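Given next, in structure tokens, is a single chain: the form predicted on its own.
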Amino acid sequence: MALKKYISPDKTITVYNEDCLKVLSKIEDKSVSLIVTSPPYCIGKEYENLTDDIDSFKNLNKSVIKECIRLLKPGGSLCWQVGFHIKNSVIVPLDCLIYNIVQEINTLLPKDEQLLLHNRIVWTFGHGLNAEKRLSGRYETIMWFTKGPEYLFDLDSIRVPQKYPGKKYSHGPKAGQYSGNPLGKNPTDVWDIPNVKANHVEKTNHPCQFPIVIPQRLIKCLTNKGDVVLDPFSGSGTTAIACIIEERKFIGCEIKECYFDIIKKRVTDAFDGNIPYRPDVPVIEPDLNQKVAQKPGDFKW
């Protein structure tokens, strides 16, 4: 039976509504050069069973990391964005497990195929729910895998504005130069962008969306154009339109149809130009006649 599927009108996107291990089955080995996505988190969802629990994500993510280790180009990159499996005011890190996960996985690879941390990427964002028996949480994490040692890193594409644009060296061989690059600084690895809830320009009906902003960084600075982008969870279709904005193709699945609808829609609001997104812009920006503070008198609380 074929699978169902939409193939945007330029053939740069494709989208499967059907289960992600029997899409991932049918792609090429070594065809993709990032994979950005976030799984269930088995906490009830819609999307998910009610039978979920901590060995059924720890099964399925085990599953498809496998198929995206074959996936992969060397050098490829697997983002795995995750948060907290939550039951009776009690959490358990699902970052920890992923981490377990690959390791286990790497036992049985050569060394050239193994996946390789680089970061831990912590998202941080405002709002959220409000607990009562904990503190409310306000972020999850971005796990940054490579597939060997050698890999792109395009720092340049993700620079952010320097705290202290106007700081120069005071002494030296560089007395009066900027002491800052140009371009900008490194990110970091907090990240804090405001997360997709009601009032977010890029909200739909998915419950558990992420802002676009998050592959599209991902994308810039770990592919190159024409580059292929898989997501075997892709919900709303976030980084489809990450990838139509930086003109990558992407491969995606969600075995729910009402969400398969909702990508449909995105990528053909994104290809006429009329899709909502927040930029990516500093939560704060910075003061560009900021004078730099020398000494402990100088700043002000």
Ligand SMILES: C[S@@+](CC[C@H](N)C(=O)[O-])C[C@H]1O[C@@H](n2cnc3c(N)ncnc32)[C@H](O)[C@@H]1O
Second form
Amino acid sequence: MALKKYISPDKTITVYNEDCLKVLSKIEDKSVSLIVTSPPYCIGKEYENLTDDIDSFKNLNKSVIKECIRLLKPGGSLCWQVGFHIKNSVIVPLDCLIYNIVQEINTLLPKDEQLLLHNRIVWTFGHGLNAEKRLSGRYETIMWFTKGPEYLFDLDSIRVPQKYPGKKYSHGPKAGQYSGNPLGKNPTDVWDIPNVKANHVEKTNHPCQFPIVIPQRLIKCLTNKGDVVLDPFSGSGTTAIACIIEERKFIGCEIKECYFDIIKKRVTDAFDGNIPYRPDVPVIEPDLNQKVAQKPGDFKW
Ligand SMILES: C[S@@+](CC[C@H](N)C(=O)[O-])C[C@H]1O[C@@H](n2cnc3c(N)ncnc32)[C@H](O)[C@@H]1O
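In place of the form predicted on its own, the structure of the form predicted together with the ligand is requested.
Okay, now the whole complex, with that chain kicking things off.
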């Protein structure tokens, strides 16, 4: 039976409303430059089976990552965005499981096809659920691997503004010259980016979107224009939108029809230039002159 899919009019975006394993098996070896995704964490979200547990997470991710390695071009990148599996206030850091899965798969592969980890990016955000029996969680991670040791990394494309751009060397041969790079600084492996909660401009009816800027940064520094990017767990299609903005081709899979419909609408809106989008700008500290930023008189701290 033919796979259910949507193809954008310019043919750069293809999204399947299917199980990703079914779709990936039909994609040609070494045809994808970058894979960016966030799989289900098996914590009882509306798109998960209630019986899904850590073993389901391991089994699904192992099968999908194996296929992803086959599809990646030599030097291509795989970026796996995960948080924590949480049950009764006990947490499992899913990136540790992903690391172990990748090491296990690596033992079966020739050296030049193995995945090498370059960064464990900490994505930190200011808001979320407030825990009562542990510290409130305010970060997730992105594991960035490449297929082999030779890879593209265009740092200049993702530099961010320096805190003190006017700082100069005070002595030595460069005295009086600016000490920072005029193109901005390395964004580091800690990214402070608001998560997509109710009032975020990018919010759709999908319960767990990541912000566009996450795949956008990865796409900019790890691929060239026209390259193919894959997201096997597309959700609301955030990676597809980042591809449209950055002029890359996209292949995605989303198993649930209601989210597939959200992706189609977002893609159409993006091509029409109507996609609500928070640009890649630093988070602004609260203005202490604003009333909401001041401590109410009856607060005890
Ligand atoms: C964490 S969400 C991804 C959210 C996405 N990053 C975004 O910004 O919207 C994971 C998605 O994977 C989908 N999914 C789960 N199992 C799948 C499978 N086997 N094949 C394709 N999609 C799947 C779920 O329905 C869910 O929408």
